[in-house]
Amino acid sequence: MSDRIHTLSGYFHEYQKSVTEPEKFWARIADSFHWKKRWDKVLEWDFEGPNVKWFLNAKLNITENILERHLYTLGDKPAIIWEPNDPEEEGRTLTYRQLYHEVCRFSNVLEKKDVKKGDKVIIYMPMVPEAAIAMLACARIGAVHSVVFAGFSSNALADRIDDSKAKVVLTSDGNFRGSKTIPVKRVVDEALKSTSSVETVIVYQRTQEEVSMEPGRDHWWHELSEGVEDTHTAVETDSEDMLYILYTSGSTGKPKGVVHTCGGYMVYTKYTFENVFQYSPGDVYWCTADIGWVTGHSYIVYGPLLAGATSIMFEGIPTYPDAGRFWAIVDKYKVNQFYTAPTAIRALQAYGTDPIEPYNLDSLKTLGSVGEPINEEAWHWYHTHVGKTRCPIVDTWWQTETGGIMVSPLAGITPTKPAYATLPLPGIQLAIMDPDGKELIGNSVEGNLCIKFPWPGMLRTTYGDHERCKQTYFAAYKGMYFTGDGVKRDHDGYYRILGRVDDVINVSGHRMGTAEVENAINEHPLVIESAVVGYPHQVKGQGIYAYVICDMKNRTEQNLVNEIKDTVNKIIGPIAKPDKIQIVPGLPKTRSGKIMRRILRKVAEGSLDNMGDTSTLLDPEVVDKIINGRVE
């Protein structure tokens, strides 16, 4: 834990060192890991290429730094605590020693199925320990895992299999999610009808559903694992060998396969985990994400386990069997750090505080937020009712592409400010750029968020299409990584993420962050959630179109619309008042909780003929409902 920052002055000291001597700084952090061979050079980079390499020619296996490294000191400590979907079902705990043996056993299973270093393995599984075991077994044998959230459609799964040319799919008979049982094996079967690269499907038995098993191709996990040796010698990988591919939605076209490599990602996830959450030995940490998303990769599996932490995996949803489920789990396991998404917070906020009342939550030390900027109202609700005003909130900003947290308070160290991600982590050199490519220096500025120096956890390419990586992330501003997000640096030098740059609306020459307008709308007591987009306006250039989910208590729609406009008028001023407000039953969200704003933009501007790919939405039907209720 020698790399833990303990004070605000310590943060500034470390940050300064990381900027003035970045290679020396990261070499020091990397020195605490086990390397089979040390690096010849810390960093080689060129953002024009782009070409980034960290810890050149170093040899390692990331799982040795999770398993062997902790075996003798933490062997009996819980590594993963699994909480099932149904609270009546018994959970499971895997100690570091048990995890070691399970990962070794499944590594042997994969090798027996002819999976070799560099082969691609799709993991399409429920939130069970075996999903984490599968990821680590792939990493141990040098195979490349690509986790696909097990709620994606067969088409979306087939696209990812095709793009990665996966050799193996790991799945389950079915998944439990709330009161539903989802037949995921059927989805895999459907996807495989249109793909040709998969040779082996391994099926974990979770729901005991009847499933069809194709002879020669399909195998039961438990049958393949019977009698298999539970020790395994980890394969040596290069620091820049691929660790995983994770697909992220592009605003257009097919999903992008973001590539992360072994060495830099290992160093960055552990360092950020320990510092942002201020994890101490013996703490119990819980990130509520699914491992299908980068948050699950970096902050359920790799970051916490590299740090020797106890990480909770939760199979269920926040509202099953009731809206107190999160808080029941916090009390049950005496959770110290709790990391969730604003979407979940707002969903629970809609139930009021009654579901929280039965729980004392006194074990909590740190609350975290991830996935989107958290609006002020949700921040205050979270802080007051969950954290009892004594837990710092780490409002973390980062991306699939960054591999780990980039801008965030350090829990209990950085003074927080609602809706602000505050300050960059050591090693992260931010630049705020204006549309003409000029860097905006000083405080009280607003522009596009770029990063001007590499960090170990960053993406190396988009799989099979390096040019796409270049055009998406490195072409907008010469010599910089462009995040696609707008940002404001306030008078204190704190950073506030304003959402995607195309989510900034220019109304009569005034730049308006959609998050800012949404925060104001959400202040209305009957508003549950809102999403704001710009649309072409004859007079103002752009008008503001708001989609709002409301509790319609004793109000006509028109009354409510007028009240919301008044609320925005009061909080920001008439310039931000939405021109059109549509009361909607739901918003088009991806399964990670992100609002697909391109759909909302198309509806707002009346381009209703082609909505693009909606297969990755949590509820594709909500799009038709929004179109039908469009405000002219």
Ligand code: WTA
Contents of the next structure:
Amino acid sequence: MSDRIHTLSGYFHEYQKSVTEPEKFWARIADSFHWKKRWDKVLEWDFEGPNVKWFLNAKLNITENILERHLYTLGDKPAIIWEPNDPEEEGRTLTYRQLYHEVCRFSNVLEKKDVKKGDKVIIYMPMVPEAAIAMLACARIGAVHSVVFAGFSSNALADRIDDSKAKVVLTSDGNFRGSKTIPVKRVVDEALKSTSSVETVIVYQRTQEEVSMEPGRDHWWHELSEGVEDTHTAVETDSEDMLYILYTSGSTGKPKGVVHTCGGYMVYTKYTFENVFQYSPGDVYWCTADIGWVTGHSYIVYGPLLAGATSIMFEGIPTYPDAGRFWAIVDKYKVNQFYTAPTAIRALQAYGTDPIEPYNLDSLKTLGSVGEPINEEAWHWYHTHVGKTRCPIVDTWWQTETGGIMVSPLAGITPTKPAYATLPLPGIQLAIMDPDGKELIGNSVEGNLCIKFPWPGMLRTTYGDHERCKQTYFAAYKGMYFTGDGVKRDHDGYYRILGRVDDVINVSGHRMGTAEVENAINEHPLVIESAVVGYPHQVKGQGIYAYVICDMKNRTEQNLVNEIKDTVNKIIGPIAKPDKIQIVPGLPKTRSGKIMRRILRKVAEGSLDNMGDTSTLLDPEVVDKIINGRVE
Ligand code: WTA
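The block above covers the form predicted on its own; next, return the form predicted in complex with the ligand.
Let us now look at the entire complex, which starts with that chain.
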């Protein structure tokens, strides 16, 4: 059964119902799933605690809704089509039946390794079907997965292992990424030196490179799977049992573990997937994200598979072996819905349209965008050269914390406007707030984006620290979830996301806390203090500009800059490496010692004429020194 909306008036009608009778609305959507036991109550909530529960006391297993549910109707249909990094290597297709057996087999493997309901399992793997199989096997046995993007360093991995107290790590020998091979197992080995909770490491063989295996702890995936039963009875979970933890960056230094639970997340990801992309049975859908990010969780694995869709999983990068790779894949599999990030579009735009020419993109029906604001130029390029002006673009705004898409056109239904995420999905009650905590009513207003009412896919807590969840999201505006984003509602009532208003930056669609990068920089022994800001970057959306006070010792500036970049690489990973580092004699601080970031942002973006009021600075002269030493 599908709850797909088909017309614009249908959307308004559903939206109205979702606001006037939210419980009835979501109960109707939830009714189309397989529950082992139905809920006693649809919703219980307060945003003070916060305390949010959906489908109370319902019992289910999310993988039964992906696997058993589709076995008899879609058993021979492809669930996952895998395209390897190297186009010369053969891809793989897993039908729903094959996926069922693989997930069952690996569930048995995990149980044999004594992984139980509630145990935490870190997944640090390449984009291979086994990564999705691993996630689903965890969900099937009631274990909690925490996928860590395989580009994170051993330090970052160790932090996440420690915070989640993971018992198991699933990884590979190495990863193929473009022309590079990344020694993933070595990173895991390094991380495990400084952590103590992990008892078992299971290694999927991908690159065949030599790795060290610690007896008793490390096992090969294929060896453990040999001769193991390929059927398994799914464990019963409560609607509010944890499904996964996903670490994401915030304004403070330490990444936090966003917690999603089984029932609500299931209902929300399927509903939003079907409606936003207007997926029809038989379509081939492709989301280019990595499973290390929430987009990969909700819109490569859970949403599409819950909807019985065919979901492509791509191991490689957009520019390998050349800048036509995405279009080659679209052509090869006759992709109907294509979902990517603005940073990828801008990167490909730089190669012009030649790489697109050789390929037939007629199969495309819908284009999606996610992760950061899409600028108008990129929007038009995408629309004209990829979508040949036929395909609606769904600019989907959401966050790790929201679990699924919140504001977006419904493909082909909602009239689009370049750079606008347009209208909220049914069930999503937005509020625009001014700095004094007053809600701005009516159109043509701009302020901070909040959400007034719970939705099934929302985060429940931040792992191990509920107070942090409260302070980060529910304290700024009483009774509301604060997103951290600025937003404009135009004269038509359309929403345009303006970007973060907190100390979070968005680099190539990756969320990064400036404090997190500063902490990493400060690990360099010669660094005394640092301040990091974002600045507009042609391809990445935002680049990272770091101002650093150092003890130079005998280093040249260039040496020191390189060393600092290496330090960040080691502490977080290549995605956090500053684009520009300026060694400064001091930072613009107020008398109370607060860094005036406004000034640093202006210098970084090159708007040097008006620095605003600097009279409260302890040492106003430092501003000129910073301007003079600006890195172009
Ligand atoms: C930004 C990614 C503008 C936003 C799903 C948000 C966007 C943060 C859009 C969440 C969009 C995401 N338009 N900005 N369509 N989508 N963002 O947690 O600032 O990695 O708060 O989730 O990305 O990033 P996250």
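Between two forms, the rigid core is the largest collection of C-alphas that superpose within 1.5 Å. Just so it is clear, the structure is predicted and the values come from calculations on it, not from any experiment. Residue numbers count along the first chain shown, from 1.
Fitting the rigid core first, would the Cα of V19 be found 2 Å or more away between these two forms? Superposed on the core, V19 moves its C-alpha less than 2 Å between these two forms.
Could you check, with the core superposed, whether the Cα atom of G49 shifts 2 Å or more between these two forms? No; that C-alpha moves by less than 2 Å between these two forms.
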